[in-house]
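Below sits a lone chain in structure tokens, taken as the form predicted alone.
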Amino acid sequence: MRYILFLILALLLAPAFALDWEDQQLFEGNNGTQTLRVISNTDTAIFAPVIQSFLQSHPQLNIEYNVASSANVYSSFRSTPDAYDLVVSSAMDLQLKLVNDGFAQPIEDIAHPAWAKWRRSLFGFTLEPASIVINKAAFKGLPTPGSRQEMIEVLRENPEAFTGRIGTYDIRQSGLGYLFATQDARVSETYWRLTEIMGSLNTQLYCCSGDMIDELAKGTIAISYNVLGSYASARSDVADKIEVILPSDFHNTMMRTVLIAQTTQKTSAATLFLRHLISSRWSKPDTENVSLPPLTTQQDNSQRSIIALDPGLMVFLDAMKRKTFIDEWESAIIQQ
């Protein structure tokens, strides 16, 4: 019954927002009163062991989980800021321009590293880098490439191996796409060259990291640029036909960050949950099943580049940069 009403509030919500959910599901504490509303770009299955754990010490409450595109989480929780209680979401970009525009609630004393949070308001909890999936099969007697060099290199002497068997994000759909391609910009001298080599190729665009590991699992595709590591790992169903490549030369690292609600009236309980995702218990032994790797204490790796949060991030918002970047890169991309 409950599971009713809450698909009908669904429906009566959609009018106020016309959203193609990708999921919404409502995941119930044992005593739960009262019911957390989050919207994210993090897909259930990958998420839901983490609610779990939270409702195992918190039974008290109940946890409302709608999931949409990045990109659809800014512009809903913009249009109906009042609809939802916390935003998760990969996109650090846009995360950082609901803060800076006034969307989010400042929460004091949370013990966080200043690298991963902003302006006390949005804090990030995981570190996940952007890596070249590849289909096993599809390189039998081809060279693995472990960096974007080497990435060029065997698209450019395989050409008949690779011809509509490329994949990576649609940039102009996936906010977490458009973070990674502009990033990749700015640190690599190489990422014009490879987009417009994939180009030539006739790479296939998607949505979604989800949508491009199922396409590499089948063999549609052969390789897949800046597929999220966290969700092609925790493919265990498919870790016989895929492999993760960190890109040796470097590979970009976003968080995935929380915020909470300017307009909520559930402070208390969403402040809950929002320490529950950066204190890392979700990653203990007990919860092993999550596959979202945690925040680390420290940036560990001189070849790993994490995304900084800061204002730096919104440069590539402006209307006209992102024009002028999206234009470049359908020149490079779409070549018809």
The other form holds:
Amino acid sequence: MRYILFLILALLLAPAFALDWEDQQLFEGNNGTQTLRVISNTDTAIFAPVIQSFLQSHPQLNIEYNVASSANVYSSFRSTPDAYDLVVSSAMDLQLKLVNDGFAQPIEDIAHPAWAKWRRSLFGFTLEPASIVINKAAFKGLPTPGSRQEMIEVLRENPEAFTGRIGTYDIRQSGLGYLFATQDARVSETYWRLTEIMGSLNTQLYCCSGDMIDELAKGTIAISYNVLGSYASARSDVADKIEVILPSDFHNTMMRTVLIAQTTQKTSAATLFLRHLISSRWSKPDTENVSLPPLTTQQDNSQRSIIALDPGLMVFLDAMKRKTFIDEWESAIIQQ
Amino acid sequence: MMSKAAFTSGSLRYRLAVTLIGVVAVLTLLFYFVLRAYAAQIALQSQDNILNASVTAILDAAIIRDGVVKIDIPYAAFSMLNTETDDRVFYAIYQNSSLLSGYADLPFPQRESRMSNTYKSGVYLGVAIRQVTASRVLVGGDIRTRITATVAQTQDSLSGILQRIARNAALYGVGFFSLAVVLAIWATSSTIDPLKRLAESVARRGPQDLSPIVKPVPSEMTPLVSSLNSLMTRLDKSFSQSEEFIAEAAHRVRTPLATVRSHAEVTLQRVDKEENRQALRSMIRAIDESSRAAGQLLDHAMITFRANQLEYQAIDLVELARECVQRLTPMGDMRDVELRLETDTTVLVSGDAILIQNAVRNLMDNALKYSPVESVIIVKVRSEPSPHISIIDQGAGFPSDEMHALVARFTRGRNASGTIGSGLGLTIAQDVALAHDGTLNIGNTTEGGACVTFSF
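Right, and the form predicted together with the partner chain of this protein, after the form predicted alone?
Below, the chain from earlier opens the complete complex, with every other chain and molecule after it.
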């Protein structure tokens, strides 16, 4: 009975969500009998090798992979938590809020560094820095900006070259963009000066990293700020046209996180997938088409400022705080 | 003397130890619960403090701009609530009674006082939370409004801390208890010790020692010791009374016996009829036996009396033995028994001359009595290995199976029938030897004769 109700509900809601899906794909194991439903904001192209390496070792499972923007991942999972078994997102603040509000299941006995997990429910499995990506051709004859300050100088001195040719996240749409922006604003006042300059040069706003990189490669825009370097590096087709710069002053590093739905009936299968993700087995050198930088405990993390998984992340999710921040951001970036 | 096992009813040591350990166990449990309750209070207090700081930070960030309340929650307001166990955080902010931001369904405590903060434990989303609520009045232009903020946190970290504290408290409790048990056992045995020492000192006493216990004892034991002392005094008195009585009786008997004997001997000279002479001879014999027994009883009473207060003086054992031999030679001659003295030149000992003389005379007397006619008794006095006198006869010797019983009072050997004796001779010698911290060894020579050695 419950199942039928759920089906009806799903059918009723389906059209509404169908509009928001960026992609939906079913990966089948060789003799898959159980299907794990994953909702994620990671592009299928980038995540597919991870799923495939999992299905090779667990052929009894299928994975239904649904891609939406991080904000949609959050709201869609929150409204129908029954519809998914795992949630993967780069928006750490939204993921943490899901756990805080009791939507995730604690998983015991997972060996993982304390800074990369929260409440035994949320597990980080990649380390991805926010970076500046430039079109090499557009910067011919211009100094390559190594930091935010240098970027401000380049933009200020060459307004004619960059007007309408700067890209960044529309933080009203992108959860990850909002996370990077708020964390930037916490770290340094430079963020606001940069945003002012970008606003004065009619900056283009994007929902997602993928679009930004496409435009960069085409040369429509010359520089983009706070893009995921991992996405740019993944695109071997455009590798010779663009350059990924990690700002030397500071670069916020995000963890892509995964949680298992509180309501799922497939905890053990979901735990297998979760273990696969955090084991970073999927990033062996031979699987060269995997471009996500895995979270490993061996690497030296002291130079990065990894966004901490703590309740502070919920501050910028407060409705009033968010409104204040976005108002301020809008007045800076939209000056027309 | 046979010692009879006393009836026991429990053990003082056991009772004392169990009581002490019981008290310690109760105290330890009390300590554990008090500590845990106290720790819980402190831990809760510290959580309250942090929640309080968070609420204050939120309220401090509230301002009225253009007639609208704005709250720019500082990052630290929630970041400070980070715990080791990643506790969940909930909050709600109200303007008067309408929700401005946060969790609408978070229970909003009815505030009793508008001035102080409210601390409350409750349940939200099925988990236990601790909640702190505070409010502040904002005034901007002609607007006057009350902002109330409430911040709640789950208690995983708190219960983790409490578990750790409880575990540590339990560990300390066990340690404290073990130490206390060891101390209790030590205290018990040190309390019981004087009693044990008293028992040992009483058990160590010689059979004749009836002197009062003079060593100091704990005050609780004085009634016992004074009753014991008074018992021993009465015993001692009763012993000496009976010894005196025996001595008196023996003395009274001996004198008339001597008179009767002289009369009997005179009569023997006058009577011709053989059967009458025979009767008189048996009479004399019986009189001799009685007189000798009375003499020995007297000796023994004297020894018992003197043994407690020896008069030490230097004695030459050789001289002493020679005197005894001279005195007994006539008796030996009567039976053709030669008393032969083999001595070192001088053997000096310190002792009571009268007692030693008495003992040696009794031993020689015994030897004479049990010696066959025409035999030799050898009396050896030697200073090596320790000063001693040995008396060796050529009689039948001691029956080997009764050797030890013979020194007891009034015991005579099986082969003694037909010989005059009271059975006190060896006992007297033994008592004298013990009084001088010496020994009396009895045995047989290889030829079968008896050999008695009195050594110092």
